[in-house]
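Let's start with one chain on its own, the form predicted alone, as structure tokens.
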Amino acid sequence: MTVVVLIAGAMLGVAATLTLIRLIAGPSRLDRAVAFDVLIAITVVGIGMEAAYNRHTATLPILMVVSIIGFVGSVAVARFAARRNSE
């Protein structure tokens, strides 16, 4: 089980690193917004993986808050982009 967790953690680390590169070097604001949304998803998966590995539910409220922040941020960016494109 430990090997699987280490491999999954390494994969999440690589994904987070590549996402940070896209977040910094994104050519447009929408690319950066998508990269930020992916980074939040990677964070949620990492926290969930840690909670599953340690078999505790204390981080469930943190997962809920981070997920809601990611959702609200994505909706706000989408509304901003739709409003800006219609003008």
Contents of the next structure:
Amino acid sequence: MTVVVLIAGAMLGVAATLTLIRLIAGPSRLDRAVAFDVLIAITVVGIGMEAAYNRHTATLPILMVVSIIGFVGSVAVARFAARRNSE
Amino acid sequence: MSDVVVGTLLMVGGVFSLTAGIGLLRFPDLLSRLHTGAKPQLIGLVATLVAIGVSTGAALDYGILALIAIFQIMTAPVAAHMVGRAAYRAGKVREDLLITDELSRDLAD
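If the one shown is the form predicted alone, what is the structure of the form predicted together with its partner chain?
So here's everything in the complex, that chain up top.
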């Protein structure tokens, strides 16, 4: 179980690093919005992975709030980018 | 037994997140990046939530787990649609990569 969680956590770390590279590289604002959304999802999966491994449910409200923040953030950036046509 | 199920589900979450990270970096176009970005948002998250439910076995928390899953399933397509529409309007969609473009055809009518 511990080995499986370590492997899956390492995958999450690599995924977050790759997503962070895309978040920095861009090139457009919407690419960064998509990358940020994925980074939020990876964060949620990581927090949930810890909860499943340690068999507690104390972090479930955090999962809820973080997923709401991801949705609101990506919608806000999409509206903002739709109004301003530039980079 | 439950450890096997939890481990498998956590591996599913990790693999799909890794797929999204690689795809996000490798894919050439915003729409294809949107496609790959939906994997950890839906499959990875739901697999992890089921893993939490199986590992804790606390029936009282199934409600909030289901709530998180339903919320994410409802909002992820909305967010992806809004980003895609903004990309189309801003001209960020690469026309040469599209197989068909029904939106432009419908708008031209």
